[in-house]
Amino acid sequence: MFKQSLCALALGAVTLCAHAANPIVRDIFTADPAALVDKGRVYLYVGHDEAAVGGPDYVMKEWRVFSSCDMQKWTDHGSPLNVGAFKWAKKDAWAGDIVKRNGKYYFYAPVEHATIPGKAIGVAVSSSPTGPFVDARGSALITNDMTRETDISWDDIDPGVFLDDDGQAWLYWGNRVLKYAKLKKNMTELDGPIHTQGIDQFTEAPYLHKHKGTYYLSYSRLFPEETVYATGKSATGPWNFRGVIMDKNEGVKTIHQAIVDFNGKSYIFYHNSKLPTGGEFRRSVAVEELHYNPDGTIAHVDQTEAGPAANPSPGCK
């Protein structure tokens, strides 16, 4: 589609992708970026933008992976998961998260749901992280009607996942009003009652993520969207607010953050317009390196097109 873009087939249906880092895929419209690092090999998860030139709103029905030994060159892997996945579902694909846990992959997906009105999130499970997935439940994990937080139909989105050293795993979500519950240990249903957060200006993308001991909490501030992010000793706070990690996009209100380590660095997935056509609902993955500053606080992020070096992982192929 773009002639930045070098891929040759291979394996079938996986295809090998090689060209200047960001954005990182080239030929498709890709958005919300979730990682997980796994054996060596980081996968990212990401929406599909289908919306044509001038689409007055989101169109996603898939969600796709693609993976990098080295953080420049990513292999396709195609769609692991579709809203058609989800029975009880109806359309919208958007941002969802990923975790392992017990050797299964466990996908949490926001979706409309088809009876209950607003979006809800559903759990798909695999045992590759390159999918298939399958719906975990048969049912939504979390729908509209089990907060009354907001007035808006679109406040149990932006699934993120994070598993604790103890074991015990979370999930935070949410729009406007930051929400989050533990998760029993088959990872399918909640394990107590669900808690809010009050976040001065909290818009959507909890993220938690966690550095020599500290807990890192990023999320999406105002709207436009700036990536910011708080600090705190316990998976719940309390929190305390540090500044902006990366400014506002041009071209598209969203940005949404996922942060990872990989081969003895960190790195921060995030979405852009910078595709030709790019727009609102055209979007596209990037991806940049990340510092923490000796007092353990994050430095500004920039947004590149060179976007990271080369990082190869020993035995990843």
Second form
Amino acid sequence: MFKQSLCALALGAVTLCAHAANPIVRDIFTADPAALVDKGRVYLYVGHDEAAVGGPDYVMKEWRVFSSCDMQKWTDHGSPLNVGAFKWAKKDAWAGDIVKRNGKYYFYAPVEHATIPGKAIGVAVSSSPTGPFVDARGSALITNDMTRETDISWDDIDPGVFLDDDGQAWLYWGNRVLKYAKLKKNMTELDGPIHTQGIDQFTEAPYLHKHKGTYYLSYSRLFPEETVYATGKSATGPWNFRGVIMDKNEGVKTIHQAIVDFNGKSYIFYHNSKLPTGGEFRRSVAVEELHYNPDGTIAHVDQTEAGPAANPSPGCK
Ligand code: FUB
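Now the other one: the form predicted together with beta-L-arabinofuranose (FUB), given that the block above is the form predicted on its own.
Expanding to the full complex; the earlier chain stays at the top.
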């Protein structure tokens, strides 16, 4: 009790100091993690699953943000963004992703478009990693009518944003078909055409990161989903399939990963259904340490209740 009060006093926000295990958040259901390391602190962005027990579909109206200095104690910063921030959208705060550029934080957010049938991707911006974020365009960046590869209405979801060392930013997204495009330096406009990448058994959740000069494209494969990855020598491949990072969940068909380096170690965030009364539309985000083998391949990651060991980031308070 004392420890919790101390955390709250120090940060002016609610700190979840009482446990150090997975799932990270236990008072609400959370899904679709995105992660950002900024000034020695790791920020975790999640969708908020609000479906009732036995509910037939996703109920997701907002994103939430949490942060940690050590990967064990998490501070709840509330909701930095919700569907209502996008006047052109009507529902579904699905899986977003975040990047920092020139001191601003850009959050790419899939939502259901109000007038163009299907899912769309918006961009929100903030001067703080904890928000509030506002619509950066006043219109969607991607709409369902811009892509024609599938006849489903939800193929323009799950944006993954990647800023390369040469200053080129890329957006990846898709369901069933992986799509990608360059972003302009303003981060709010595409810079050229939308490309597709043929990936066998690709389902969704494309996520690009770079480690020791190698590009890693991770994604959800099959359904129920497992997290797999490929490597390449550029942000656009060609991609060499490498294998499974995390096995499929029991109790929920999705898994949605985010991979990030923090304080000298690597981590994978994902979701499962392990919180009591959890399920397909009542998910919970968890985190594990991720290890690279000497040849650059990623070691298989098991889900644990304990989560990673504490990794205090120097100077982070
Ligand atoms: O949360 C809604 C959808 O479920 C996401 O967009 C997918 O990645 C899957 O997790």
